[in-house]
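Read the single chain below, which is given as structure tokens and is the form predicted on its own.
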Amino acid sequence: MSEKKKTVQELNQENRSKWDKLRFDTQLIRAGEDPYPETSNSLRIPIYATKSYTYSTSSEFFKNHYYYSRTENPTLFALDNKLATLHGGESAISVASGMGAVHLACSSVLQRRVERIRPNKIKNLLPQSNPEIIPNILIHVNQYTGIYRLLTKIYPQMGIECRRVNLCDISEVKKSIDNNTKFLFLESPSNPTIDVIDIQACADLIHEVGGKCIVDNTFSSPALQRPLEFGADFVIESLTKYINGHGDCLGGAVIGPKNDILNIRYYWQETQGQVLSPFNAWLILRGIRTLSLRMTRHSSNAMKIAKYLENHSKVTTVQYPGLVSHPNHIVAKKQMKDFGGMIGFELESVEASNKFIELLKLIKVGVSLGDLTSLIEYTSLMTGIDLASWERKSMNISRRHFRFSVGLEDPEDLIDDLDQALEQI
């Protein structure tokens, strides 16, 4: 009698048990990338460029895990399994962009189960139908502008109150949470001013009222910080940035409990269609294998440059978690294995700032971050260009602020470029 063929789900469970026993750097190379599904002996997961999957019988169809590539694709599943393993989470879903991941995670937390209710009764479930129990959410006063727009301008149109709070001040967080607070969303380090927020303290407070803690971990990646270990319920990664690391594709991911990720995959992703292409998933798998090596170099380069900037007479402020001068350096040491490649700094005047950005030669001016190549942005004119002046002021983004994504070039060459530009202003 032939041995019963194991389902993809059974193979996945066996593989995950094996991957969890490995150390992080080995997981980067091997997790998610056993021959899976077992259709070839390829060393690397293939690109499954298909829209659907066919079977000989209906029973065979229901035993397998792949039906339609809007929700299931083997190349994406390899990436999902790797990300879940690296974060120590139960499950993960990779999607088209970091912003897509943010919206899917937030939507799933705010979800009311309405799919079996007659349409004319759905209006009774809208928040506006009972103004005494309007749900609210908490975000940091300084938030990446894309997330800021989503949560402060779009979600309120759906009846969700968004409260902007200084999440670095735990007493202020405690005062702002009530029984209608559905989730607390934080980035640490934050974009663009590199604030560091105590994940454990925020998670403990929101859990007291039954809410969820969602952490955007893009600036750190799982190589430097694993928020689930500090009480986060969901982790967001913009795969576009450090995890891919090569600046050649977009992607995002949500990592969290298995049942919640299943809900995101088969309800929210199925409905909204924020699908990552198999080719982009393959590129991200290619990039992630060197994540630890890259993050070590990003961090060491950034530390040298942060110290240089801190000691330069024409630089007024430097924000880098690895500096003792950072207001939450102690929290960063508790949460982070190393301090990453992102620096915020300001010069002495707007005139000097305008001139400085034009004088750089080696360092490229551009939005985004996490590339091999160093990128610097003049924050108020680039990421913050669509913000009103009062919004930038409320986020502590001055017209002298720069966000510097330190790349993998020789740090002395980067310092030479900064030095020649600063000497001319």
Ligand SMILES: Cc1ncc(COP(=O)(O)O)c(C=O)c1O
Given for the second form:
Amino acid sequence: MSEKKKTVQELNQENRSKWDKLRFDTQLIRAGEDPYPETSNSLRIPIYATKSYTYSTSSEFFKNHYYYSRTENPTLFALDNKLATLHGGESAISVASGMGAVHLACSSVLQRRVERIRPNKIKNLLPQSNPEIIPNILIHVNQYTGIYRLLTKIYPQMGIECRRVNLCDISEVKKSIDNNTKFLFLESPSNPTIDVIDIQACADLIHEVGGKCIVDNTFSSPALQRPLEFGADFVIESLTKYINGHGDCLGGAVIGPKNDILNIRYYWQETQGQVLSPFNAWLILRGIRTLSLRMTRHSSNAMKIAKYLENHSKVTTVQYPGLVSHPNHIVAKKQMKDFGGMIGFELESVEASNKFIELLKLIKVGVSLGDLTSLIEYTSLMTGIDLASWERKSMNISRRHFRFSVGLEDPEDLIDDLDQALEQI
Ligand SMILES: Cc1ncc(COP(=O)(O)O)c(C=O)c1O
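Can you now output the form predicted together with the ligand? The one shown was the form predicted on its own.
After this comes the whole thing, all chains and molecules, with the earlier chain placed first.
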């Protein structure tokens, strides 16, 4: 009797213990991507451009791991398995964008089980129905604007209180948490002012009240920081940035405990439908294999540029975790392998800042970050454009602030470009 063929997902589960024994740089290339007999042992996982899967018997339908590409696709599973292995997490789900990943992770933590409850009873479960126990969440004062909007503008309309706190100050965190705090959300380093937050200290505090710690690791990637090792429950990655690293598509991922990721896949992703296309998953798999090499170079380029900016008389502030002048340099050293490619800096006046952006020749001006090409954004006019001036102030974003995603060009060419622009302002 012929043995039942194993599915890609089953093979991947078996292979996980093998991948876990490999070192990080080998995992980058091999995890999730063992050749499968089904695909003629092709070296690369193919792009499975399909919406559904077929069966010859009804029992096959129940046994098969593949039903519909909203929840299962072998190309995406390869990426999921690689990301889970790289972060040392039990499981992962890759989705259409970083914001999609944030929505899914936060929704699942706030979720209450309602499957067997009649629709007319659900209103009794809404937070508003019992003002004594309004759930709350904690975020940093300075946060990527998309996440800031979701958690501070949209969630409160659904009865969730959002507390904005300086998470760099652990005594503030302690004071702001109570028994109704469902999660603490942090980015470290943060966008756009490159604040560094102590993941372990925050995770320990939120766990005391039974809440979850969600860490957005986009500015570091697993090559520089693995938040699960410091007690985080969930990691978010915007795959759009360093993980893909080539600036040619969007993607996001949540990494966390197996049962939570299953719930995200079959409860939330099934209903929210933020599906990553198999082609983009394939592009991201292509990009991720060189992640370590790229992060090393991003970090060394950024360190040279941060030092150059720190010594320039027309630059008033430099925010880079690798500089000893960074207020949380010690925390960065504890939780990061290297300091990454993101720098914040301020010039002496708004007038000089307006001129500076027009004088750059080599360095591109634009939003987003984390790829080969250096990109500078004029923070208040670009990702900060939708914020009121009081909001920018509360986030410490001045009209003189720039966020620099240092690319992989020769650092001397980048410094020459900054130099000629600063000279003329
Ligand atoms: C820290 C951080 N998290 C999440 C996101 C959202 O990612 P995406 O653009 O892939 O939706 C961004 C986008 O810039 C970001 O900077």
